[in-house]
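This document opens with one chain alone, in structure tokens, the form predicted alone.
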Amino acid sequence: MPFNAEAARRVQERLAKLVVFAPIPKAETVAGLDVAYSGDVAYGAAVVVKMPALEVVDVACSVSKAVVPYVPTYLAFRELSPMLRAYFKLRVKPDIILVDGHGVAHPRRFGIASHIGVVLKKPTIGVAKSRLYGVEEGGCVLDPSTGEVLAQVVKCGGKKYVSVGSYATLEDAVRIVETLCKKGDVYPLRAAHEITQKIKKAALPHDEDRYPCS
């Protein structure tokens, strides 16, 4: 079945109106969510460190088939599906999350890391390494239309554009992304990558999802 752009947008449309904005309650854990392919199938990883240590304390991942194409700004429908699997393995399951994509700095205010703050109902923080919408000025991105501030650019070996998830305000998403930023890159969603790497390395097909990925 071809996928259809048209309800994905009403879905964000009707989802981005549950984002919450508040303050991030005192955290230990962070976890990285990310994803890499191959042919049809999808590698996910979620990786777990404890501050301030940048220490991980769990690992997991997925194996699984990619059932819809890249489109841009509608990302979350090919990378939700991999990062959750992964996610809903950990047996540490962390205070925060930070997601390889943006979240309100999106034309519908519902990127990825929002997406997934909806559906867990977690801190979630959107850390991307370009920009997909708005103006950038002054260390900022702007909705061109209004002027109203999506992201903030933290500077962690390149450019991070970091956004609000769900549950989180702007000022705390950039403190702990700084917070994290080790040897250039910050450290969970690299120890993610990392992961998805390795185990795209191992050729696995995606009907098998039990790889030792720690």
Contents of the next structure:
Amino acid sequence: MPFNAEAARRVQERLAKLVVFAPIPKAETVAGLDVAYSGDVAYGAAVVVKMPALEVVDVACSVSKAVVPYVPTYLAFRELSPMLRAYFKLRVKPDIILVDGHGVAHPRRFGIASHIGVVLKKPTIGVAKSRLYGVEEGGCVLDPSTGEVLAQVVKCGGKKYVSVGSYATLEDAVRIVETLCKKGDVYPLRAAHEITQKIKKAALPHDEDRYPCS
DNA sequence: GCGACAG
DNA sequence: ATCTTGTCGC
Ligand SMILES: [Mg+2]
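Could the form predicted together with the DNA be shown next, to go alongside the form predicted alone?
What follows is the entire complex, opening with the chain shown before.
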């Protein structure tokens, strides 16, 4: 069954109503989620870091078949599954989740970080390397039609576009990302990205072809 | 119709 | 995202 953009758009429009803007209650542990590819194989990784020392307290990964292509504004339909498969394997669940991609700085206010936040009912923050939607102005990304602030630009290495996924406020999101910025990278995301590259080069077998714990 | 376009 | 190593410069 091929990817159906119209159906996917309807899903985003429906779920976008469930995005919640609220202060993050607890921020002792933060996870980073990312995915890498080799052909049609997706390698997902989740790394949990403890604040404020930034010690890695748990790591998990997933290997699966990428079935959905990358289509701008529909990234979640391609990467949410690999990310969550890794996330569910974590023994230590984080207070907050950082996702490599946008949150509400999306044409339908429902980027992958928002999608994951709504699905897990847990605070998520979107951290993207480039702009997808909105007009950049004075360190902020504004909705071209309403003028609302959708994201804030944080300098960490290069520009990082920080937006609320769900269950967070932009102020909290920015403060947390700034705290996690180390050596030009948002630490949890850098850690997840490295795991992702590492298991890809190791050519780990698909999850289904692996025995428990092997 | 044209240009933009997370990863 | 991925294709790709060493090399030039501060
Ligand atoms: Mg990524």
